[in-house]
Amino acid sequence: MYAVRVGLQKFGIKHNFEIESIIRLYARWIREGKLSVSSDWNKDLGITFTLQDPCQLVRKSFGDPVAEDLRFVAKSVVGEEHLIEMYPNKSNNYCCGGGGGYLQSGYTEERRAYGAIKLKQILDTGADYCIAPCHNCHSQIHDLIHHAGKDIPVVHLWTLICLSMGILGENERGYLEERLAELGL
């Protein structure tokens, strides 16, 4: 999304469509009742989550309004009382160090060293899980946590949306740890 948006601007390509984040659409669809999500599955479990604000989505594209939508969606699917904020957050959140192609650059030790700030930020929350709506953030944070020998699963936002709706398929549960992998089956 970021590359398309910036490419259109940089090269002056005329277009007749709006570029929108799926996060904004999730929030709109939940508010309109088109996505029937619920955090009821987590009321008794009390599993806590923290939330990564992707640089390309928040700081470099849509700013705090999309960060607020991201929180609305996350709270809708895990419960407001189960979301623990990182500090700083939103447009001021620290970069995970995996975006913009760096994840695939081959500079693994440098990438991990840069990501140490993000790892500490996540660990400081004490959350059980980290929600990462961006694939690069998800892979980078997963690698940082695994490399540090910590046990905090990283989960995609859409996975939690599907889980909260009772439609997450068995084949989509492979990377979830035990507390979530069997829910709703």
Given for the second form:
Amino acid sequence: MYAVRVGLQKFGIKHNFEIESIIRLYARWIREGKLSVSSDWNKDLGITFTLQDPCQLVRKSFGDPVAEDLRFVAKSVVGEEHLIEMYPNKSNNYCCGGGGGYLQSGYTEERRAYGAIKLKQILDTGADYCIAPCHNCHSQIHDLIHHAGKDIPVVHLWTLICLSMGILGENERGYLEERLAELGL
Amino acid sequence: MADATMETTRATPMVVPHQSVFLDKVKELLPEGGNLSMCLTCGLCSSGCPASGLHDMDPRKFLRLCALGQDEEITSTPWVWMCTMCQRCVYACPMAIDIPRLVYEVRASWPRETRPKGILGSCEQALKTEGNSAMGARSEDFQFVAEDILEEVKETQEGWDDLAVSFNRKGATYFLNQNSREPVTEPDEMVPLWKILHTVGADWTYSTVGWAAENYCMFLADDEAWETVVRNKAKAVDDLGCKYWLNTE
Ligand code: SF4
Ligand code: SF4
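Which structure goes with the form predicted together with its partner chain, now that we have seen the form predicted alone?
All chains and molecules follow, beginning with the one already shown.
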């Protein structure tokens, strides 16, 4: 998204559309009552989540307002008391190290060293799961956690939204791993 | 603006400053010269940068070396590929100095074929496919996989008879892009998003042109390729007359 948004400006490309992020729409749809999500499924389970603010979306594009949207959506689906923040966060968040082409660059050792701060932040929350609403973050954080021999599944927001509405199919649970694999089936 | 009036240090410098080609070039490109000459050497950038210390480099040092005209060192250090251009340093810097912009220009100064192969390859794939897929996914395969998965959901899950996926539908409100990773390696991950869009009654379409969300040509610091990809994507959205280019992130 950042590449397109900035590319349009930088190269002076005329266009007739606006750029939108699904995260902002999720938040709007929940507020408008179109997406009837709920965190009831997690009341007794008490599974905890932490949340990654993608640099491309937050600091580099829409700033803190979209970070608030992100939290609103996350809390709506997992329960406010089950979301544990990393610090610093939002626009001041640390990059996970999945951006900038790092995952493709071949500098694996350096990429993991870069991600050490993020890994520590995640582990410090003690959360059971990590929500990463960006593909690069998702891959990088998954790799960091796996490499450290930890067991913290990394999930997309769409998975949790559908889970919370009871409409997540059997094959759509690849990232949920054991604890939530069968919930609501 | 500020350059002409700023006091320079009167002590004899330890390193003889050279005119930095890069610094001048980047300054020309940026409004206010990107404040690149305004560094207070406070170190806030470095202390909050996850790339600090890798290959004995950090953002403040990188900027200083540029300012002192040590172009050879800055154009040879692989550190430019270890800074993710995440802009945290810009956010932290009291002068809002755009170090990642400098990193971008230094990346661009590497002969193209010497830049990291993986990034280069991903950019090349995007240029070669009409969908701009960095994984080289062909648009007909994307469409086939999506339609195949859709059928499977309708057959195996109850209550989704009306679930729909369209391609190249003119006048749709949202032009939804998709990271190549899904159609290529984990197509089932597309389904939850379709279900959400269906539930809210969103008017959306995929396209066979410019559909891939990723863009490695920017990370490769290849302006020409980056522009080509963005133009292709923008044209695809406008050709369908969609109101929003919708990102899944
Ligand atoms: S934070 Fe800004 S002013 Fe401080 S050392 Fe870094 S670039 Fe210079
Ligand atoms: S943009 Fe680069 S130098 Fe600045 S904080 Fe991020 S990784 Fe560090």
